[in-house]
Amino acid sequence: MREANEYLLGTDDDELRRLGFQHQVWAAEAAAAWERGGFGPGSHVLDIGCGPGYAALDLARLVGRQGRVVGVDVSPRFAAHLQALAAANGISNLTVEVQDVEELSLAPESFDGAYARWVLTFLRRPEAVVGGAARALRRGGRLVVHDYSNYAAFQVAPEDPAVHRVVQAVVASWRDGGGDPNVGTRVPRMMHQAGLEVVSITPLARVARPGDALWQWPRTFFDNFLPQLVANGYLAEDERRAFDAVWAARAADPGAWLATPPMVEVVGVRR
């Protein structure tokens, strides 16, 4: 059973595992972003759209006992998962709130930093999230956003039409659900309109080869999402099988490589 307002990929056990793996392969980029955001011991940090909380747990360790982390997510299932993980790991400086991130209800000027990774891309009103985060920041506080700037540019080489077809289907489904797979292009303006000064814009792109952990990252996404695309009419079953065959061939090809969808990191500060 799907939760009300459940995000595009669902909240089931397969997605929990996928998100955990995803955080592992992008952990270095997250840590570098948190440093640019000034997150550190004693900081009060908001994790927007925290999901099952893999980043929130790392943030709680980073800010230490004198700091605190508040994770906000629309999913009660994800919130319960994070609360259980925090308890099991003896983490007491982390709390979770079930909220619609487009309607953030937080005390003004109560956080030193806020973080949103692959959240705005799924939403109809991402500017509302940026505005809510800006209001919750103290002066000097920073909002750090990681999100896609051109999802359709995901590339597997050597190229094949079967891969292009799947990416087109993903993008169409995403847009029909109200999301924007290129939302990163609009984030600096959103921050400016919310009263934040953009202090850095950093491109994020990585290349993987067969056997790399990063090679498996998009594969886990496709394993979870392509059956939904078939069920909802965005992709034919023979197109899915053709994609799987191409992927298997590339995975066995020492000359193959993939480029992750272009992303952007944007950091804004409240003056």
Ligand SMILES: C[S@@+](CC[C@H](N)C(=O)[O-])C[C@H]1O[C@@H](n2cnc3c(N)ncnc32)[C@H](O)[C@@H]1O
Given for the second form:
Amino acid sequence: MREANEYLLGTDDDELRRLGFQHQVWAAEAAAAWERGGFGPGSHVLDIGCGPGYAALDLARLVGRQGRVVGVDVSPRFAAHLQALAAANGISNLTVEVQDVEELSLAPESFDGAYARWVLTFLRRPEAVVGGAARALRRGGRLVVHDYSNYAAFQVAPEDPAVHRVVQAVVASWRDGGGDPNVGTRVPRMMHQAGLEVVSITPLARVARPGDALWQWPRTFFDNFLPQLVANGYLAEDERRAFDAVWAARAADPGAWLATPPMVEVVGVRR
Ligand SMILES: C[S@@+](CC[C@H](N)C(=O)[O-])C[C@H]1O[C@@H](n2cnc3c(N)ncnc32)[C@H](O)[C@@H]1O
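Please give the other form, namely the form predicted together with the named molecule, since only the form predicted on its own has been shown so far.
Below is the entire complex, every chain and molecule, led by the chain shown above.
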């Protein structure tokens, strides 16, 4: 059963597992971003759209007992998962609030840092989130955003029209759902308008070959999302089969590789 206000990719067990794997393959980039955000022992950090909480758990370990992490997500199911994860790991400096991040209601100037990864891309009003986060930061506090800047540039080599067709369908359904698969391009301006000074814009681009863990990252996304694209009329069943055949051929090709959809990490500071 779908939750009310559920985001585009859903909150079922498959999506929960996918988000766990996704965090695993992007954990090094997250850790580097947290360094640039100045998050460390003792910090009070907000995790915006924390999902089932894999990053929030690592953040809680990073900030330690003197620090505090507050996760916010619209999904009660993901929030409950994060609470259970924290309890199972003996983490007591992490709390979760079920809130719509476009209407963030937090004590002003109460956080040293805020993190939003793969959330703004799904929202109609991402600028409201950046504004809410800016208000929740103390002076000197930093907002770190990690999001897509050009989703359609995802590539699997050797190239094939079946892959381009699927990427086009993903982008169309994403936009129709009110999101922006290139939202990262707009984030520095949003930060500026929210009174934050942009201190860094870092490209996040990686390649993977068959056999790499990262090769499975887009595959797990397509496994979960393509049935929905077919059910909602964005993709024909034979187009999906053509894509699967190309993917299987590339997975067995030692000359194949993929380029992840370009993303940016943007860091802004409240002066
Ligand atoms: C792709 S997941 C990313 C989760 C987490 N940030 C991570 O990096 O693992 C997107 C998350 O945004 C949440 N979300 C989407 N729209 C939201 C909204 N309006 N308010 C709060 N959370 C929202 C979803 O419930 C989901 O947990």
